[in-house]
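Next comes just one chain, in structure tokens: the form predicted on its own.
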Amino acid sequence: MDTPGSAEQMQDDEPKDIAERPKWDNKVQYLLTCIGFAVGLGNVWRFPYLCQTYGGGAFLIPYAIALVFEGLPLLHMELAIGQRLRMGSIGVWNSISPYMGGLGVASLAVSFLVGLFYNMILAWILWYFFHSFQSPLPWRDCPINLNHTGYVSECEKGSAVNYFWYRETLNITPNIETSGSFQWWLVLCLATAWCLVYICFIRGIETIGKAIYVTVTFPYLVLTIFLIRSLTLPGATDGLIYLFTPDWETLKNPDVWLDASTQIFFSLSLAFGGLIAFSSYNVQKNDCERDALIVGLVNSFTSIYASIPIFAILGFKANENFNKCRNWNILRLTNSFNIGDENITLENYDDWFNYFNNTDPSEVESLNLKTCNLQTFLDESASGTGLAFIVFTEAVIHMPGSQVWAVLFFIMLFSLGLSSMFGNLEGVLTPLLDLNIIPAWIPKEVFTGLICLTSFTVALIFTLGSGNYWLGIFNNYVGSMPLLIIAFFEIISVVYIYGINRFNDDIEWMTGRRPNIFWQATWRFISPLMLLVVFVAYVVVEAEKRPTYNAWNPDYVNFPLADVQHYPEWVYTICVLLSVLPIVSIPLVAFYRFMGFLKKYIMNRNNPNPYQNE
């Protein structure tokens, strides 16, 4: 390991090409870009789901602990090291120690693989956005069958919303082994998504910096509009009470703590290399500690802020379904007991039901009335694509001016996803450009285009009939364990290889103050330990169960319930490879460097310097 030099000496010795590195136009541009990368689709469709699943307000306790002791220290470290060394992920870790060069390659691989499926989600969002201008919305009613004698049976058994998602959007196959064909409409949407990313990215941070003003600020405007509108909907209060009522018993469940740790970790987009790349375009005299606190706190605030309109709308949807269920029962009771219309209302339904059940229980039983329970409808939770393309689209149908709300919602989702894609692509491009392996005669714009074209070609797998199943695999296996391992080695590299005292000197030189006891304790002990515990817990949890997936199978006996199937062995092998391949570069590069050192050492022993004094 090199002898640590002072920050001033390193500044003097800095190569000219690094000194001439592009810079952000202003501090706001940089912060918005980092916030845009961190704040993504998961803040809208993952965090509210976890809050609901794990005891509402009680989930905020492990979430806050994970943010303070795991998220913020890693975020501060990545912003500081990128700003100090002014390189992408490969250059940063290679300069800290040649043995750690594989860390940058691992971050690059994860960013590339995540970018593949993330942009497919943007393609789906575009598809729904294009259809949101129709009146009525195309997912409101079931289509007529070929004989014009009724509705399509698959839609009747499921619902119009499910049918539009699974059949008309995905044209999904009944299992992952049946690949199906490429869906041309999804191919076009995917090509459009990659073209939009390329246009925004064509000149690096110059064009990103301009686009980010819109892609980051617009979602907050839409969320605020949704917040105001959602709070006026009937049933909104039920959704909010359900979301934030704490169930302290859930804190005894270890899964709560595991999910809280992974959520804050992935939500901040740590270990992708994008944050290191963005901070490398900073001036070196910049308060990176304050930047980390701003980005981390804004990200968490956004998660909570997004939860309020989302669950107010879900409460509205639950009330609509609850009342629809009771109206169906009212109709059955009215016809069976020959009662005048409108005698039984939603307000007095319970009284009438109890009266009939006491006076003529056999007749009531023969009617096969539905069990209507508001809590059951509130329990119909969903995350990810299920929330965006099924639950929320169904709720929008019942809102006045549904087209306007659908258009706003999908523009918001696209803006959130696009700003996160900037970070994913930056995590791929910056390290490759810093390595100077690209011939000088290839313009940066052309190279960026080649990366986007390559990504589009590989991502065509997600436009197959089985594409949704493959996207779930990529999401579960690429964006989980590899990131935990990368982050663990990142913090070990900085603290114990680069040297914590040297790192402290750098931060003092950049910010004018030395990191306090909190940062020292988390970097040295708490954060590495937490990462190790989360990683071991994750491996144990995954090892105890054989992975399954939910298939949409119209021939399934319990359809429209999900047909839960086990992955075939060959697919399970791919799952393992997706977890291992992105990080295999870490030991491979270290081994390669060690062999080079060993070879040089042996050669020096066998060929001693003849001029050396004995």
Partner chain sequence: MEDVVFLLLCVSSAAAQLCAPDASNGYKVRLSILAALGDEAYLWNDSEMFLFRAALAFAMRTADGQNYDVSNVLVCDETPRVSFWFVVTSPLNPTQLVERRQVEEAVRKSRNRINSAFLLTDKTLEFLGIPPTLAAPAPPSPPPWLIVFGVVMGAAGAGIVLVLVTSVMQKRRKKKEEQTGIDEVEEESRAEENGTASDGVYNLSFSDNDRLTQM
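Condition change, the form predicted on its own to the form predicted in complex with its partner chain:
Below you will find a single chain and nothing else.
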């Protein structure tokens, strides 16, 4: 069995390694790249939603616990082994144990699949970015129908923002079985996204290292600008109070703990192999413990920092809709009772309403006045693409200088997503380079170009009419369960197969001090246990219900409410395949190696070689 030599042996091989292996220009580059990989779209559009759904400030408690006992240990471990063994995910796990080589393959598969749909989201962001240079913004008004008598009915029943997203951007089909055709505008945007990714990725970390100076720092700048602007908007405080008011009751709900654990896990981009790849380009004598703490804490800080302007702006939007609702009521009363316009204001509305209700209740009843409740509007939050492309775009319309805010917002989202894409692609490129499967005469630029081209071609399925539904499937089934399994096997491999004592020695050699009792406890027991519990809970929760998805169906009876549909059988099979195929390599490789070992053992038994000393 080929196990890596001791630290001293590796030291002899070092000069050769350093000459061949690319490395970071400086420590800042490395840290920024790891932070950029961890900080992604989820920090902006998933964490604030979870925070608001699960009782505001109270959610920070399970989140912090998950970070400390699950996120940081796994992060520290990945950075340490990558830095120590100086190889991508496949090489690392092959070195630790040939039986666990499948882990690397699984990480590579997941990184590739996630990179496919992640860049489609970037393509959508680019589409909105391209459209932000118009006045008025195209998602503000409904388009006029053919005979100029009114607005397009699908738009009137829904809303202009919804129409722009579902019809003019996605041109979505009513269900996932109807594939529709390739939407040429989305193909163009996807091509642009891949070209932009390719420029930064073209020479691996040499070019990525230059790009991240911009892509990682720019979002913080934009978030700060948004923070200042949003806090001056009316209704901002309503949104912030709504976000942060702790509801301690939610802590009793197990879903909170499950979601906090999965959120911290996916937020730190663990088990993709990208972090291992990045740290493998480090010098070996580097303090990986401090790096892990920095990356983990910055990631969480960014989530909380991003949720402030997001919710201030959502509060502003809820306020606008609330006032619109009340003004509609005022207009109805004014027109119906023919009193002077502007006599009823928001302040004296109640007095007038009571007066009319007492004098002419039947008339008031016939008006069908709406009940306007600020809480209902605040509850209209969303996560994911719904937050960015529907809720936020609607808020931006009401802000003065909409184009500027829209452009800034979409550039920020693009930068966040781009830096995460680097991690995904490095998780694919570095193991392939380490396997030495590409002949030396193919330059790295061509190889990265091939990766981008292949990904672009496969990702064309997301440009179909039903593309959004497929993206939801990929997001739910590839980007969740396989990662949990991979992470669990990762930590078991390092702690129990590689040996925790050897690992402690390595870290002591690299950083100069032995990992303290906290890391020992979490690596050995707490983190694997937590991962196992989270995984089992996740499977139980998901397996309970037959999976459904929200379809946008204009012919639906309750349109514009989502038409909740079940996945057809063939689609469900694909979902299961997507979850299983990446991780099937773990047992397969172990089995293959075991077969090889058995063969050798049997051969040695039958034909003993007298020259062998063993």
